[in-house]
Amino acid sequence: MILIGLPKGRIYKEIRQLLENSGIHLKEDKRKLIFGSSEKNIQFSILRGWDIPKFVSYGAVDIGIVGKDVLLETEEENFFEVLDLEIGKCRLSLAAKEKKVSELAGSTIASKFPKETNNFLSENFIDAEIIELKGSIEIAPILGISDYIVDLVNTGNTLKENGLKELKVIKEISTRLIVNKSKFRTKNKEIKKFIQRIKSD
């Protein structure tokens, strides 16, 4: 038996469709935290995306499906990133109201992604302050607590609606499949079979 953690939210429908295309049909039950599928040896649990790397690292679930943006920020390491599912595509970008990239030094940047924002600054030898926010990032420059934001961008419409401009793509993001390191050894046959089915879709 393998247990797979799926993320709540915007990419869940795409993941479900990918599984359906692979011949794996979910038997969802809103009253159950763990539910079955058309495959008797595959179960699923719907989890908060940011928690999936932890659940996989601890071996609570064998496989996790999660955005690369979450993996960039996690401190967990007890998993292999084995497959880019090439769905849920977006980008992690730098944006601002009236600023330019050349004005980053000494500025303030608001983001849900402090680790990757810091990596970007370090790689470009830029010293700036990072403010970590959990809610709507676009509001930060409007209310004057930051000069820039680093956030996920899909169409760019939300930025435009709030008077912000995308200045630079920091990282391309898509949905990844991760596997617990020890489970990859102990359940290798079942896990590889599942990965192969997803790949051959």
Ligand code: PRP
Second form
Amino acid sequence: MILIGLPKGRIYKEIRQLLENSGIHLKEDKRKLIFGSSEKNIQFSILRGWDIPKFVSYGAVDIGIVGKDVLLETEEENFFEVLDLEIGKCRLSLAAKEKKVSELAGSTIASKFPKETNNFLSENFIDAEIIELKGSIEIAPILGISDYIVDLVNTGNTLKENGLKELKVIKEISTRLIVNKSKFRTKNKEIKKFIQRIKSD
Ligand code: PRP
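Having looked at the form predicted alone, could you now put up the form predicted in complex with the named molecule?
Complete assembly follows, chain above in first position.
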């Protein structure tokens, strides 16, 4: 039996479609936290995306499907990132109201992605202050608590509606498949079979 953690939210429908295309049909049940599928040895659980690296690292679920944005920030390490599912594509970008990239030194940047923002700053030898927020990042420059933001951009509509401009793409993001390290050995056959199935789609 393998247990696979899926992230709730906007990417969920795309993942369900990808599984359907591989002939794996979810037997969702609103009351159940763990549910089965058309494959009798594959079960699923819907989790919060940000918690998936932890559930996988602890071996609570064998496999996790999660955005690269979450993987960039996690402190967990007990998993292998084995596959880019090439769905949920977006980018992690620097944006601001009027500021330019050249004015970053000494500024403030609001983000839900402090680790990757910090990497970007140090790779470019820029000293700036990161303000960590948990959501509604676009409001930060409008209310004046930061000069810039680093956030996910898909269509760009959220930035536009809030009078912000995308200045620089920091990382291309997509949905990845991760596997617990020891489960990869002990359940190797089942895990490989599942990966092959969704790959051949
Ligand atoms: C993400 C991101 C932006 C928005 C970008 O938020 O934080 O706010 O999507 O998409 P767009 O370029 O197509 O407008 P999401 O709705 O996923 O929720 P979040 O605030 O929890 O991140």
